[in-house]
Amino acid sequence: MTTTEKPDLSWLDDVTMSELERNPYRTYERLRAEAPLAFVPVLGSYVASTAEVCREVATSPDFEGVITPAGGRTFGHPAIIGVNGDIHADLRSMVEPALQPVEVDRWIDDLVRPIARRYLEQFENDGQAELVSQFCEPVSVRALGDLLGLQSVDSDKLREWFAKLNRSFTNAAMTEDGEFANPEGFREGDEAKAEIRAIVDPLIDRWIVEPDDSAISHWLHDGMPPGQTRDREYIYPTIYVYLLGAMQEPGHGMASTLVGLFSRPEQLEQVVDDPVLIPRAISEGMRWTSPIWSATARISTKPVTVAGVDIPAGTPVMLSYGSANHDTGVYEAPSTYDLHRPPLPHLAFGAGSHACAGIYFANHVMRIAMEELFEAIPNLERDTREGVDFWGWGFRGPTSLHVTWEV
């Protein structure tokens, strides 16, 4: 093939959301090398899989956010990851005062490592342990439920509404009409949406009327006129981001975290002789397994020519994070998990004005929550008798953890 040759793509109509699901890194690898922005059928949208491409569509005037169709769908209007302008700067001013550096250190231990150590109580002295469903998911939604004031809400319903949510939101296949492939695929959001409405209106009653610290009376409140409040259509949108995204990011990257360490026995060793390393371990362990994988994406807001592709105005980008930091371009043998890895930057969290508002909130309750794990249980090793499976497209992380320890 020449220089002036396009790459012949046509076997990406043979991508299945089932293998995106089960894994993408095969299909990414190959349109790294091949083609760093390309249509993809199955999702209707252009796909940007390279860290320098996405990176350049995150943070370029020329693209805004957008939602994707499956996300709009889920979420609805105005979600804070798909709005741009005084909308998105007002949702945004909504939520980041709560998430600052010097306002999250005030409050993030007392919070997270009470929750952490209510956990491991349970199965410290069991000598076995699934950690993803009995400590990772479970302090991850606690610490977030907690925050935005869903103390009512128990861990394995929040658990139950970020999966659902989960599901929909990447119920991404479209057909060549540009419809949804599987419409019935959206229907446990819904159910989900409903079962949130029902418990949250009778909060946001209270917190109209007897405003209190949490998050989401803060949302109602903050930056409004004296006896005014925000419109509880106006953020239920972004509650739902927050119960999907935010709800399973901690989660799923600290187990993603451990499977790596598990697979490399002497630095899981260093880190639990030097909990100093845990924020390392943390980082690479976010690179090495991305929690939001593909779900942010872009739109062109003029023609735009993007890695060699002419892009007309209103062209959609999706950001596969995933992907980008898998960039041999950037990491060296970047499917292996390691801890000493140079500290080179990575897009788990996003670029561009779009980036997690949550990113120091994030790395903290996975901190803390992994100071807590191996302060009690030093001598975790995984149960090899049973696999470790990751799943995800839009979010990916490992749906189950097996461990084992002496007690």
Given for the second form:
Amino acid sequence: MTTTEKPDLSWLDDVTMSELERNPYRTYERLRAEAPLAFVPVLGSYVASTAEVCREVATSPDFEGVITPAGGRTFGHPAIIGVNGDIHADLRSMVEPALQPVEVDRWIDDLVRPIARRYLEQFENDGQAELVSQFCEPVSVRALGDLLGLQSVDSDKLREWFAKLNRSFTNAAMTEDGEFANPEGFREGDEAKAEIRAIVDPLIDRWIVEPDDSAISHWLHDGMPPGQTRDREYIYPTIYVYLLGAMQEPGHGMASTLVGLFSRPEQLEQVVDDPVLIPRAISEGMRWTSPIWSATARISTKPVTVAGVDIPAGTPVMLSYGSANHDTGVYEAPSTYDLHRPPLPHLAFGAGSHACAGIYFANHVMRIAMEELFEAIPNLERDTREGVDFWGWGFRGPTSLHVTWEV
Amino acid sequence: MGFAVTVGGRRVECDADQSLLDACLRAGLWMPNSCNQGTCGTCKLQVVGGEVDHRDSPFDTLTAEERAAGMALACQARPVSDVEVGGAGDRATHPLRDLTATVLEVADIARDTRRVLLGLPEPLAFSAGQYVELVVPGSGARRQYSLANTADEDKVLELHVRRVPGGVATDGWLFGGLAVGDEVEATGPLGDFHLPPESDDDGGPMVLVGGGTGLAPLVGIARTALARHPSREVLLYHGVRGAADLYDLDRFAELAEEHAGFRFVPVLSEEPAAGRRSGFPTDAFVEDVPSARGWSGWLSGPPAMVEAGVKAFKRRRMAPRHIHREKFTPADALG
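Given the form predicted alone, state the structure of the form predicted in complex with its partner chain.
Once more the chain from above appears, this time first in line as the rest of the complex follows.
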């Protein structure tokens, strides 16, 4: 900011959570133009909204990871997304081995393709479907659920859990006094966690004495001295991170990509005809409607100046990746889905030491699911009798996607 | 002057005025390719070392961004230094060869349609459905013609040629002075329009749609498919304007006699005739086949017919990766 005059941001006082959840783009477009780093009262936090400032804060040595207040209230401590130093290093070393590309390549196809086939078989001859609940979300949760060792938990239960944890995690409205404005909003998340504990605790009991190849079993045992396991209280917050974001977002990413492609019928046809284009279609879908829209944050470790704004040490900044990916300084006509736009990097998976650990896994879950979808139903059309609504500020995607095809 | 082109660890000699694709195929090194004229993009590859001249690569097929990122069209790019390319090049193929063939037979088989048989001094290895390029004598022009042969018919090449009024290759040559005993210069085999290797062919049902002399490669493919799996379902549609354009009816009747699963369906678009289907062949397919799930589809003919075929196949839910199309511009569009 070259001007000494501070922009008048009083309009931010009127911004409400439900408005952000319905459509955050208008607010953030104005933030990007007027104040790429701004204090947003309803969130009780500074917000970074442009690509440049999000990237700067995410990768700056003067910032470290912190969980948003509502996120911390939901997940507890130490969640992998909100810790630093040795604990963060230990948690990353715990989750990363199973997510390395060479490791994922070993089993991803055998894991995901049969799951996608199984869900498709349930509706592929119906001539109509609602893809979010019948395909995108079930494939997403089943693939990760089986990887984690949660084969005994059915897909609808996993979907219910991520939805409840999501609403709790993004119950972000704060009062002027820095209190949660809607404490009741955490109740369903608490209920979900109680249910998760009741179901996962016995599994952990078993994995402690009978390790297997499931991810959570590895989390308990890997890198520990013989006869010892990581404390379950230590890994539960990260289990919740998985049961929310990692379960939900590949489904969001697929559904958004499909909605984007339906907005460009000629591009949909190209992708159906040439599945090699699917990864590019997904990448643009993730840019166009970033599933993790505004769910992560950093905190300053010393007084710093960002985008012309002086902030003291210990100031949290929310990273609005969904807004950064609509930055007109980087993308032409960013609200348009365009498979053929120059393939510039986007921030949908974050940046810096807290960048998503599951990029490779998630991209391949989405790719394989969409390959199977187009293989089984190459004549897919959006059911134009139904609209498509997107919802979410912290996490964002279509709430439903009705399709039809000739059978 | 020549350069070395390295593909997947193999070195191939390439002249300064030779395309990377031509050099690789001549060395028996497979590389994806279809149209060989820069329009389909099948042979796009990454240059990881050295430099190439893009020559006539159209910007529609190879964008400025792609050029800047080191992409090239193998069928157009010429080396200007030793070059290393990524991807591709890990499969053997039938080596591309220059051929001198002798005209054995020229027969008028339908309205403005000729069958030309070319004898080879030694057998040519190819896959049914591939094509050869003929050099039009005196003009330097080259024209692509599909082979109607199966791979074991490797000493006599069968081409179907449609006349284009005033066309340099047709009126000027193949329908003009061409006579039995003439020598013909050719290059081949080319193209990726052919069946999968026998080991990958599960004998599943197939539909083939040819427009005009686009029928030729389908004749080779259908017979190869039936030889591999004699009882498989094979539907061959031939789209033409009128009954006068039909040919080889006896040949298909015989094939149907030998194979209960084979059916030949001629479809007339402009001149209806009693006892014949009329309309477009791709519409006839949609009428005849309620579901093409698990089928493979083969399309060869005018671009509009091929596009309609892709839509028709998908409408009947054929998996797109099982839809094959001959992508070269039909010779009759060039004359």
